[in-house]
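Only one chain comes next, encoded as structure tokens, the form predicted alone.
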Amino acid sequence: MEKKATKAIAVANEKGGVGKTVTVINLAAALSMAGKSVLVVDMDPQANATKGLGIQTDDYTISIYDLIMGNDGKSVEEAVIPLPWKGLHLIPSHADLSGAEIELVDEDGRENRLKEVLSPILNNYDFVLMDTPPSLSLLTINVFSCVSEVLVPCQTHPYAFGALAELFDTIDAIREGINPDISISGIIPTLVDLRTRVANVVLDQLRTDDRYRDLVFNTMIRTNTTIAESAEVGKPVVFYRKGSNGAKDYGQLVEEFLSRG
């Protein structure tokens, strides 16, 4: 496969319920659909990626807990599997990796092992785009040291908007210990209803903090029930339903995203 100048990318917020997976499981979609060649590599052991992109795993599957853990000499690409999306890959989870942080505690360079599992193949993509757990673990820390930026997804909500502060200083902590290359390059506001103050308020503050107002997207991501609806049949809402407010807004922020650079 030819090589590319990848981005590798991490989708990440410490606070569960923000619309993480649905962003990583969409913006890979969209940005597929605008010719990109894409691979989702699903960190959180809930899978809910894996479900999203329409994979059900049985024990035959090849998970990235396999490959971090080395089990049985899995290649990485072997366990790549092409989605039925033009230029749409995944490395699915599995719910065995919630006991990986355990198994990995007594390694060497534990916090690195994901990016040498991906290291063959991480420059065959444009785009490389990882879904994190909802809480800071030995899992998020492999994804950070794999990644050269980080999106973040933020629920117009007080409490999602407080726990941005944890997740900077989570980063910032990373750059200086383990990838000084790593970096926040934007906040998406997710699952905005305009129709109601407190969204207005938290939008608002997003645009005005002085630590968050440049790396703040214009497009937002509206509450649309259709995007629920796709990821329960395991299809992305931008092939599900592209009428839909949720397609428009998935494909209005992957114009923003790649204008960005």
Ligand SMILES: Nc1ncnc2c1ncn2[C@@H]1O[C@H](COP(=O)(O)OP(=O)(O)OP(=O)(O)O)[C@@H](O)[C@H]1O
Given for the second form:
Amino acid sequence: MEKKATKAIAVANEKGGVGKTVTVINLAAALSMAGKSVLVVDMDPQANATKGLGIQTDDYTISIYDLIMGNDGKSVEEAVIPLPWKGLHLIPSHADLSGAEIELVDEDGRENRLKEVLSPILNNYDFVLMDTPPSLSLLTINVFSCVSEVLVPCQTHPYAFGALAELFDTIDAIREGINPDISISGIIPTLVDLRTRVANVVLDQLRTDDRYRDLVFNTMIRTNTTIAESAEVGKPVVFYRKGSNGAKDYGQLVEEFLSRG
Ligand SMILES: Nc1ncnc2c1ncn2[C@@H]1O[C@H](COP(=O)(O)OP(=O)(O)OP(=O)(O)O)[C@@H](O)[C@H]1O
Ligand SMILES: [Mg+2]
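Alternate state requested, the form predicted in complex with this ligand (shown: the form predicted alone):
Whole complex next, starting from this chain.
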């Protein structure tokens, strides 16, 4: 396969339910529509990115868990599932992944397992997008050790805004300790409802705060029921309902993302 200058990107936020998985799925899908080849790596034991891309547990025998644990010498190439949309690929997760943290506790180099697993194929894609669980677990640290960029979905809610500072501190610590190349490259306002006062207040805070304002995307992802519906049917919203606000917002996000370079 042709070698590419791959960008490996984590979508992360220790807060739960802020739109990480939906962002991974739809960023990947919209990038593939723009002609890019994309690998999604699902590093959350909830496997929501796997399901949201239409893949059920019965559809595969090798998950990221097997690769990280080195089970039966399974190769990473075998684990990649080509999805029914041109350019999109997935390494699925599995509920077993929740045990990996404990199983690896005494292993040397445990925070670099994912990096080692992905290294043979990392340069086969334009983008590798990684979904993370809502906690700073060993799984998340494995993701942070092999990406250069972190995209942060931030729900336009005061608690989510408050939690951002902690995430920035975490990434600073990772840069100093594990991965000197990592930085937060963007903040994506999600679940935005401009009819509410809090959404407007939080957007304003994001766009004026010295730490965040240069990172915040102009594009916002509005709250849109079609997004939840599309996750349910296992299709990215950009393919499921092209005319929906969800599809428009993620389409626009990718345009802005690509224009940032
Ligand atoms: N813009 C949106 N409009 C409406 N529903 C949304 C939107 N974004 C996400 N959702 C829904 O909100 C829920 C949480 O979204 P998602 O799973 O992407 O968050 P998450 O940050 O990955 O959560 P977790 O921390 O549990 O992994 C899901 O049911 C999803 O379908
Ligand atoms: Mg998720």
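Residue numbers count along the first chain shown, from 1. What we label the rigid core is the largest C-alpha set whose atoms superpose within 1.5 Å from one form to the other. It should be emphasised that the depicted structure is a prediction, and the values quoted were computed from it without experimental measurement.
A movement of the C-alpha atom of D59 reaching 2 angstroms or beyond is seen between these two forms when the two forms are aligned on their rigid core.
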